[in-house]
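What follows is one chain in structure tokens, specifically the form predicted on its own.
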Amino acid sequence: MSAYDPIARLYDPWSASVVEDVSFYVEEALAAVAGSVAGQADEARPGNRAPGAPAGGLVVELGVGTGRIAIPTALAGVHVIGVDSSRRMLEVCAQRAREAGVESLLDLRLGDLRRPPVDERVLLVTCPFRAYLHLRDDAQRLQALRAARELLRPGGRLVFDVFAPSREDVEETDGRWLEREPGIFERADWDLEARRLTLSVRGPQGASRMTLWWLEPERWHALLVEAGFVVEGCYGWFDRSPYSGGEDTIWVARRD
């Protein structure tokens, strides 16, 4: 059972206030979308598309969850593939989707972030709010940056974000039970030398605990380029300034 299984229905609310990321995300899909679109009529004629290349706008979003990303992606009018370990999540989704009117938009597969079951081939990976973070060493990140990269077309790209905790965020935070949003409540304890965070949350809807490993910066740059990708951008936020230190990054990269 997912760690995410008990908590599905608090998810929303514990993440209620987590926005910065949704418009960035919209806009890499509507980027990637419009590429493919414009490779459409090359890609038609005889013999020129490749086995299991899709028609255009599609992308692959890795952690779907309940879809705070897919969900709007999908009111933008792009047709997303959500992938997620967790099949009670996956509900959730398809029922925001239904309500949201989105549902034809949305093929949601349960499936783990290294193997996922997806055999289309698109312009568009997405990792959104730091899912990379649940694989726990070097062999796990690697076979799921390298399935990620089957995923893509040549050309195509993955878009993911990612962290490494500050020294202030660990002393604010290690060992104490903080309320995250009203009723909500969230504890970190932070493991420095293994470079683990043990996160426990807690609510009306449900209580779980998750782990999750960090890397810097420069071990995801390794990773990426050993996984046989071109690392063409990492941000320091959203707004897409360039990474300068801090705690956020978000990684642009390509496969040739």
Ligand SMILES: C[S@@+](CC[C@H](N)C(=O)[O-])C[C@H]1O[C@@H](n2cnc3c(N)ncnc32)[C@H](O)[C@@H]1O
Contents of the next structure:
Amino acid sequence: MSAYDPIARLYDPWSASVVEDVSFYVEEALAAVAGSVAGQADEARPGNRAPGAPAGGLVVELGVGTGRIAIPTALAGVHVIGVDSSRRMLEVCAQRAREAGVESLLDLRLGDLRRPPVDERVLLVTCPFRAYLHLRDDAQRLQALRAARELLRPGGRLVFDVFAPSREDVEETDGRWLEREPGIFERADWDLEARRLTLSVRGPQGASRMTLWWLEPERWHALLVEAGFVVEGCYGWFDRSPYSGGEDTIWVARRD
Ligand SMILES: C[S@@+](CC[C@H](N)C(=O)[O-])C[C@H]1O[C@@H](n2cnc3c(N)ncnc32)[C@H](O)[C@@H]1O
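Having seen the form predicted on its own, can you show the form predicted in complex with this ligand?
After this comes the whole thing, all chains and molecules, with the earlier chain placed first.
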């Protein structure tokens, strides 16, 4: 069972204030679709389009969750294959997609992002909101990054965000239950030596505890290169400002 299963109904109210990344990822998807539409003449040749791939373009989101990003992306007209290891999160995502009238644009697949059940080849793979931090070591990270690269057509991009905590963040939050949203409490237990965060959450719709492992940006850069990517950019925020030492990094990596 996934640690997200018990909080599938809590996830959206828990992350209600996380909105800054949505337009960023929607823009990335629209740009990728524009690229594939521009290449449509090539795609239209027999055998050139991946089986089942829509002519207008398709993106893959790894760790799609409840569709916080995928549903706005679909509402913008982009087809999304969403992979997640939590059956319950996918159920919420499917319900939200029906309510938004975009179920035909979302193809939800239960699976592990290290071995995504995706045969299609696309111009954009995303892994938003720190989902890669659930990978515990470099072997798992490399497996995931290589798997993402395999999904990309030449010239396609992997875009994802991760974080590494600041000392102030650790000091302010360590071991304390904090009310993140009304009635929803979150507790962070930081192990600086192991670079491991145990994150607990409880609220009216459920409770869970999950583990995240962080890395310094230099390590993410090195892993991306080792996985065969060309690192095109590293932003420090979703407004595309360059990384300059904060907690968040947003990576754009290309398959040549
Ligand atoms: C922080 S949530 C992000 C959800 C969504 N992308 C968003 O931006 O709101 C992380 C998601 O990654 C999924 N996840 C974690 N580890 C995974 C794995 N190994 N394979 C597939 N999904 C995974 C979780 O089930 C969860 O839905």
